[in-house]
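What follows is a single chain, given as structure tokens, in the form predicted on its own.
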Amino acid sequence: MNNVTITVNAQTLSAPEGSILLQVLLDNGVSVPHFCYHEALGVDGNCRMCMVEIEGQKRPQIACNTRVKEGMSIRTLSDSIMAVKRSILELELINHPVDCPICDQAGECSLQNYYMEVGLYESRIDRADKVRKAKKVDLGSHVILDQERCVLCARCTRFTENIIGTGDLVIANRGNHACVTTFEPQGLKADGYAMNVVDLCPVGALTSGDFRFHQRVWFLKSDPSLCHGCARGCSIFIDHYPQKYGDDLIYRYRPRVEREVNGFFICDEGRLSYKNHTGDATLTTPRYSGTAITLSEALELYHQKLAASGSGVVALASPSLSCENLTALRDYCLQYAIPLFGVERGSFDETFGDDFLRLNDRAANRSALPLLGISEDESEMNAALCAASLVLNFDNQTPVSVDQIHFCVHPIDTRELQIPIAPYTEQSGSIINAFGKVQKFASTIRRRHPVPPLHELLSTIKGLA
């Protein structure tokens, strides 16, 4: 495709020829309001929000309908455009509540934003007047739907038609009566990914039942990260803020942009998986026959028992551990000659995959086993473990017979000794997903009294040996 000279607001741009006007407009940071565009989904063209001048045209053209034609003058900003923006806005708010203050999607909704640029502040239509629709419809799948906020963009049902293909979202009715629904009593179900449609909604009508009034957006600060939920290694944001005197807590997971990987989706599961990394469902003290004790005291535990078993010891690394750790284990492990081993056993769920998203590799990290050279041979683990008169466990999930000490993010129903590792979502790291490619991801959640990672704890242990 050859690229083609345009001019934005007597700006000169480089676009490829007949591609997206709209998209190329939003690519090079001109803001355009819209409402049913959507990159995922394509071209819709029923909001009208996008309406652009273009010399040589008789009248406005939406962008999102528009090709890209070597030296076309666009406008975005003229008198003439903004009034036709400001007559579509009042349409699309003759009906809606303008709830700002107490609706959940205050701080990121388009709707919002575009009524504040426009201008256009005061309402010709008396509340008496407005069509009442709808409110706090539990669609399922966690997601709930007011009527009453709904622009009518057809994003939400778009993607159940055109993406998942269950089509289990549809507008009934006519006129000002029209509203999304679902085919009752059904719900809402689009086979695990339901709640990707909170995302697509850009303004307060679909909101997520979980995230739903638990803290203000503009509070929370994102940081890009991996889905950790299977070897796809889908990108996300993980939204986070602490609470007063106390830890960060985790809010919520977003899907992060990542065309190669999950493009703009997450699964449900995966989304909803930050529950298992925040306040109290991660392991943050020492324990030991129960109880808790320090750090000091759960390494002088561990050097005592690895001393005590001799020659007998094997490690189990978790195939999840990011790049960093199962490199710092591996080093670990060849400096005091332990075989290791990354098979866990269960890892592979023959019933989570799907031709979406979702492999059936549960494991995040797997690929980086050969090429860190740790062993994935089953039998040769097996043997080993026979022989074992005590196995370190590096967060595995396979069951052992013998005495282990766990070195896990979550607490385990053992007398055992366990000594806590940060999870994913508190340390920076990378990891190599099912299909080779090497992704990255940050953190920048802190604890009052914040739990190691792996890398560092092995460092103090070998400081202590």
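Bear in mind that the values here come from a model prediction, so they are computed numbers and not experimental data. Positions refer to the first chain, counted from 1. Under this definition, the rigid core comprises the largest set of C-alpha atoms superposing within 1.5 Å between the forms. What changes on going to the form predicted together with its partner chain:
- When two forms of a protein are overlaid on their rigid core, residues whose CA moves 2 Å or more are considered shifted, and Pro185 is one of them between the two forms.
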Second form
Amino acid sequence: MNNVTITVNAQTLSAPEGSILLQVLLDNGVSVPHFCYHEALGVDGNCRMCMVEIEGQKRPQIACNTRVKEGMSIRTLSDSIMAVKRSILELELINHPVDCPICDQAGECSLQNYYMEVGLYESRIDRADKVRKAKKVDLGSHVILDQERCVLCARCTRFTENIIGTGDLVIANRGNHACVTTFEPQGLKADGYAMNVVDLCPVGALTSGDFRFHQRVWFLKSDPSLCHGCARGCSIFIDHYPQKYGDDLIYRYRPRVEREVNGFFICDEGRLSYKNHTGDATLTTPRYSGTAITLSEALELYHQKLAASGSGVVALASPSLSCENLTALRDYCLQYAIPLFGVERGSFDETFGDDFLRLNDRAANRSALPLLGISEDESEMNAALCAASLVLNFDNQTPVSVDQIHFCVHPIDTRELQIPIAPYTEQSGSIINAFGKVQKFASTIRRRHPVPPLHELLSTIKGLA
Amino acid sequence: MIQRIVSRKFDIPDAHRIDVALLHGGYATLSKAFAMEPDAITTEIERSGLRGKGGGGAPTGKKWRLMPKTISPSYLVVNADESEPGTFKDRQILQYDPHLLIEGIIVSAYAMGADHAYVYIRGEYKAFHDRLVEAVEEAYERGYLGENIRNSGFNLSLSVHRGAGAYICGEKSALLESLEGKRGHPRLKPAKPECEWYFGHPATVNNVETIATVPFIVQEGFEAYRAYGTDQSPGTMLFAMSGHISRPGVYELPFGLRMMEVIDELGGGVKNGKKLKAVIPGGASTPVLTAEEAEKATLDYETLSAMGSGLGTGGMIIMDEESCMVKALHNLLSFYRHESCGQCTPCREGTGWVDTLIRHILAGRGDETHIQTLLDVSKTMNGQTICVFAPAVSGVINAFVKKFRPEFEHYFQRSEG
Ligand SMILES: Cc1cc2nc3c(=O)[nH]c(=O)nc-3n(C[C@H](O)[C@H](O)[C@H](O)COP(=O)(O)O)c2cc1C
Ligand code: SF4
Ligand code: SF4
Ligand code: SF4
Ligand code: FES
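After the form predicted on its own, can we look at the form predicted together with its partner chain?
After this comes the whole thing, all chains and molecules, with the earlier chain placed first.
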């Protein structure tokens, strides 16, 4: 597409000819209130909020349904356009409950923001005249609907209809009795992607049953990261609360736009996987024979066991460990002549993959193994395990019948020695997804008593073996 | 005054049966039409100046030309949704001469190259639906529909589809959505004029009466049609009269007659000898006229739109001196509140709010601010929506409030007194 020049509020912009005006404005940081348009869902034109003034046009036009043309001159702030926006916002609000103080969306709500930006008038409708609808409908898949707060932008219905293709959500009834609903009670499934509608909903109509009322969003800090739930490695935001006198807790994952990997969405299972990495879900102190021990006690035991096993030691690496951890582990094993395998039984789940985002390969970094020269030969591994007297298990879920020492993220129900290593949320690193894309992630969560990442731990125990 | 083009067979007993229809010239146009080039038919329609009779008055021939000939199959969709208060003309055709409609459909589909035709009929019109279906079955049996119609080599199938009771499904793009099995939501209008689309295929939507007029024009030539009416409103239309009128009914008249002449002479004047207060000229969605305006009005597109109203569907609602205009507006607004499809914010919320405001005024709780709010909301509803439903409501409100404001104010005084 050719680039053309347009003028916006006396500022000159260059944009591809024929592109969606609203998108161009948003990409250039021009604030234009809008509800129904979403880059992933396209134009619907129902909310009428994105009005702009276009020179040469008698009436204000919706920017989402306007294509960019050479020489277009647009105003978004003139008195007349502000008056139009205010009048439409007024209509948007007449039947809205405006119960922001008890609304989970408060602080990240488009309606609330626009109201602060262009509204701020006395309501002209009697509260008794507002249309009442259901305040709490469990749509299924952890999604809760407040029909009164819904602005009927149809983002959620368009998501299930056009993106997922299940059409679980529909709008029923007409006029101001229209409401979002499902065909059957709790009928929202959306093939395991349902919770994306919570992010898409511009207001507090759809909230996450998993997140709502747990934390006010203005206390949360959002940091970019990568889901490790499968070999796609979707981009996410980790929303967490760095408490002053306690651990930094994760409250939710949200999708982060990464066009080449996950687009705008993530799967529900990945979204809820934060639970495995927060609070006391992870192992924080070494354990032996069912009791907690100190790290130096643990390393002492480690060396004793290692010495006792002589040459019968085999190491197993989880194919979800970062490149940095795998490299350190490979070097460690090379140095001490310990055979290392990256095979993990059970890490392929034939029931998980689909034709959207989810992949059967549940390991986050399997693509790194051949690049690092870590063996993926299962029969060799089996042979080595048969001959082994001790297995050093680096977070690998393969069932093993030999005596093991576990370097693990999660507590394991065993009396064997377990030494904690940091989850990916607590360290930086990189992973290579199933399509060969190298992706970096930063450390987001700080514990008061940090658990070392594997590569750090290995550097401290290196010379002692 | 009365002319008989589409109503020609209305008074013939059993003209809805194919044998009777055939005896009276039914399907006679087909042999002439099939002998013509399809394009020549469209040209004939263009020259006749035929305007769509579903309310918009768009030139029919021009609309047919928007059908791309390169994509097949393509569709002719006949709009028999007729749900607007005050409009009840298409049902006459369905009831008394369904074969004229089928004949029109065959000729029109042949002209635009449509492979399949649909009639989308208002759900509540069950009896007319059944009658049309019977006629369609007869037409299939006699070879007027189906493969190789009357040895012309032209194929056309015709299906009749019942709506589910939504006024908005009369709007052409909502109708097509509904026909596709979706919610009847009007579609965003394209930037440049183009045909409609049915499952991604070209489609033309025309009103029942529009299509029923086609056989006459093809048979008699465009000049015969232009012999009636005015330059900008050629031909005839089925005008309906309801409300406070002595002889309510549907009359086929040439365009351009004086409104009062029609009301007084054909309609027998205002019922019970009362005085006229107001006329809604062309179905509920056209702005109301005062009695003085009605005196000046003629029944054509140009005059009524110059008066700030419209010819619409030609369905006149006559209101006598005792009519309460606030109650009349309330009646209309409760209809619109119920029928807004609910997509666009200004319409969904606006139709509800204006109805609420009127209810307050009627209950004696109103004051000047209610009228101001009514006009403000009406302004927001105008020109900012996907379809013309909301702008039409806005026009209705403005006309009632501006022309009959003292009646609204009268209700405030009541509460004070
Ligand atoms: C709210 C609304 C309701 C309508 N209802 C009808 C209807 O019941 N019948 C009809 O023929 N046209 C109706 N129309 C007009 C149609 O959109 C369309 O213009 C018409 O069917 C085209 O046919 P014509 O060109 O032959 O008039 C309606 C339009 C709107 C906006
Ligand atoms: S629930 Fe949210 S996303 Fe869905 S229509 Fe309502 S406001 Fe839009
Ligand atoms: S598709 Fe895979 S990487 Fe993406 S969110 Fe789901 S589990 Fe995580
Ligand atoms: S104007 Fe009203 S009826 Fe038309 S699309 Fe919008 S909400 Fe629906
Ligand atoms: S964003 Fe343009 S109309 Fe909703």
